[in-house]
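Coming up is one lone chain in structure tokens, specifically the form predicted on its own.
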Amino acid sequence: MHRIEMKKAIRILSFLLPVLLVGAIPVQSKVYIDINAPAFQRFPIAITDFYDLGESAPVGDMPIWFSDIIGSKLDMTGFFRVIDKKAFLENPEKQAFTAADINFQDWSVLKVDFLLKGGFIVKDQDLTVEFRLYDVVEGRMILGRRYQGKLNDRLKMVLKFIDEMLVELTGESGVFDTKIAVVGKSGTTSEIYLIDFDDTNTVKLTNFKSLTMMPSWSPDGDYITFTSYRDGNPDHYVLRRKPFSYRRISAFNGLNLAGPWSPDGKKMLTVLTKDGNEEIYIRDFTNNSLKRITNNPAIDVSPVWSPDGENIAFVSDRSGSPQIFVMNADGGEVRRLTYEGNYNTSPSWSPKGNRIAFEGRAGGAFQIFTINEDGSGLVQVTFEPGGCEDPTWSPNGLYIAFATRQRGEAKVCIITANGLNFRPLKGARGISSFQGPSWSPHMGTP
């Protein structure tokens, strides 16, 4: 029997609910989605409207809200193509929830790879939601979860499930719990803003009424380092998010350019001109001591750590034009990484450690490229007419954010690491441009 009546489904699910969805359903683990596959295409997924499993009080548009919000968030990931509900063959009044009762042939006809079903129970302000993800080809459930909380927690439940779903399907956590620090420019001033990955929330972090730029996150997400002209000179600051506070840690005459933290969070990179030339230093965050690691008459800027902390990529014109170089963390064994193009800058090391993104001039504009850490495998991943700058990797290594110009305005955009799923972030109104993005680490529950 492929379909069962709704009331019978409710009784069965009410009985099975405590047993099936307290934790993960034991299934054979495998990675279903590889975005690095040469012919990657979005995987078709069907998401049915959720059902009231407990004959709750009036629930309004909640059944549709769940399916629609899940669909919109999955579309943002760049991994899924959500099937239009109008194409569904299943009778919504006789929806089946268990693998034994689902007619997977109906979904196979639609060429669906994954099927997501769910239901909820509302009691006063308490909410229980269950999610079930099925592999249509194999005709089995591959992930089941149940979450309990308050009605206003429903979005958190959705994002939590999507995160677990992505772990199951890609082997990597999602990034709905992350933020992107950006430089928002308005008139002659710029400030640091935070934008959620799904572009649902923008928060102004600084209010110095000056030029503030170059944000970079600490590994735990508690601190952001940046450079600001707040006191008239480009000084180096560190900001604590909660509770909010900031302090100036470097104010030498000339440039005090903020750089990223070391992977252990104990040190940070900085570029100073206090000795007459742009050189790279390591600053100990615990005692504020400095160690100079470059000493070259050329300009050395834009340093970034490798994920293991053993190497540093940076930009130098010591070869005659700006190129990407790599050196040991103590400044030794400098080797050139990029040879194609006459202007390559802004390196960003993937959290996976295997690729470095950077901006390079191509066809009269800067575009985003990626390259292996040994200098092989160069790939151009953006082709925007307005150019693309300042790449930054997501903490799972699946996405790259960068700044680009669209219709005369600078916007921060996100793509998957293979260059697909171009998505601009709207940010806050009244800001003429967003640039200089820096992606946060995972921040915990979305």
The other form holds:
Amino acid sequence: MHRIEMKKAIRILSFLLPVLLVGAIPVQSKVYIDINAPAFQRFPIAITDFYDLGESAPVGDMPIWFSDIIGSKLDMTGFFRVIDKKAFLENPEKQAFTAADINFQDWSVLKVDFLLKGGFIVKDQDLTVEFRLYDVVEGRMILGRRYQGKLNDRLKMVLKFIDEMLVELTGESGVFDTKIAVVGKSGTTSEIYLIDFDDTNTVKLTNFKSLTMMPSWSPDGDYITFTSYRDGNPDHYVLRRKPFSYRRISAFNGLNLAGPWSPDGKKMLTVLTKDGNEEIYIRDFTNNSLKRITNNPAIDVSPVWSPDGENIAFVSDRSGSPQIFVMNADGGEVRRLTYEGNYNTSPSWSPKGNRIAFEGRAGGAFQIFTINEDGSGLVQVTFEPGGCEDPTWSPNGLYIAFATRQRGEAKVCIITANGLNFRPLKGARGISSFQGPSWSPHMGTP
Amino acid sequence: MIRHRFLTTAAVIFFAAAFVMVAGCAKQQALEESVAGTTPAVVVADDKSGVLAPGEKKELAVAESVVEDKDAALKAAALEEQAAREKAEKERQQQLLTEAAAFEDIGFDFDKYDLKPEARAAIQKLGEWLLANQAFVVTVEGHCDERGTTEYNLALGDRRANAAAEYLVALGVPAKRITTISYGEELPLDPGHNEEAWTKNRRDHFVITIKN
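Now that we've seen the form predicted on its own, could you pull up the form predicted together with its partner chain?
Every component of the complex follows; first up is the chain already shown.
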């Protein structure tokens, strides 16, 4: 393709920019990848170095930066296998950017399913990037996007495109705009930390120098609730992220355990021992009331809402050993969910609503399992020798984060919901252990 | 000692007052005789009952100075005695606290919070000690091993602490002298990840302090 034509094409495309950028176009796309299939294989994809479409400024390693960063982020999603550039047959000097200019034979012989190409124009601090995703077998473009912005925003543009690409191929948006709250422990104190999904940034959220744990996000991602021994007793707090502030919302004698917000953000689940033993309560913020929904001499803890807010899964040892139960949101119709094994705890309800993840014993160690909400379809998803605990779902329901132990170190890891693509998070230096993860909702921007 | 000093001072004041009163009464009687029928106001104005004759005053002053000297000595002795007693008391409490610190943790089985026979025996000793030493209170800390969920373990630790607390109450220790707190799996005694460490970590720990 001639450069002049390309520029013309870019000018025409520029008019479409606002529409394309919003990304809210309801595209009835074919779902290429069934990510819920148990035998799911990563899709081979080739990413060529990006073309300099502007020839105006020195671009340095920008062509390689784009292809490499996209490759590493796509690898992180667990849905793609990025083909080594050394295997490419196409002449990199030739700007084969459009379907007409690409020789798809060059790619199909490499057994590549998808080909991703891109070009950019740099003008002072302004950057225009165009991404094109091709289906190699069909020899056609299946997704094209162009973004304009500042040079410094190029990573955001990359993540935005990957998100669109995931929607196109899997029917689900990505989670590069999410964080995972974890409990970082050091000696006899623990604090809440926030780690980005792609593990590029870790922020220490609390600094109470006491035991602080059990973080849980508000549906808008602006608030985090947790339990802390800050004032000597395990009390319940709510923290606002920006601007930073926090307050203690419950300090009864005994346990004041933080639980998740309801999907509408108006209520919160909590466990209190103020009435003599562990019971589950709903705290309603609209009228500041506290309603007890369990009444049993056994331990009742770890309540979580179903995504529609109509049911609550929780842990109880009322049948002799800790098991997962489900009840209506008003406490009625309690039914036992798990029967396998004698220790099943830590339920986490998939945002998709169909599966509940929990930790149970398998052999000598704890592992993560998932089960349908009617108690059928039990699947063991982790097989780590060091054991796995505390599962939490990503907001798109495609991943589960959990705590595990590797070579004596407690770490938070991510897997795809089918149990593949194990990825430990690095976290922060100087912290001996990371545990108790809680996945944020979508935040909108990476 | 304080009491002793008080009595001495009180006696001195009593005798001085008695002397004054006797002298005053005698004088007043004479005055009333000479001015019989006059108004009480005159009587009051002329009443010198509080004033001592010069000789009497001197005598009292001597007595007072003697008392003062004696008082200072007593005061010093009292302070010394008090310090010694406080020290002894402190030592005794320290010794008791050392004694209290020797009460060992009681162990539990995995996912259990019922008291084992040896745990009951240990709590009985603690109970007897608390009944004998009323100035002390106890905090029962419930702990778990690292296996299982944070929340479930907090609940389990709560149950373990309460099990010991309830037994202490049954033994006659007033409930208001017992506090419980669960630390779940958060504060292991042994940081290891094996059966030996887990056994040590499933425990109630007793923290005995002096009542405020």
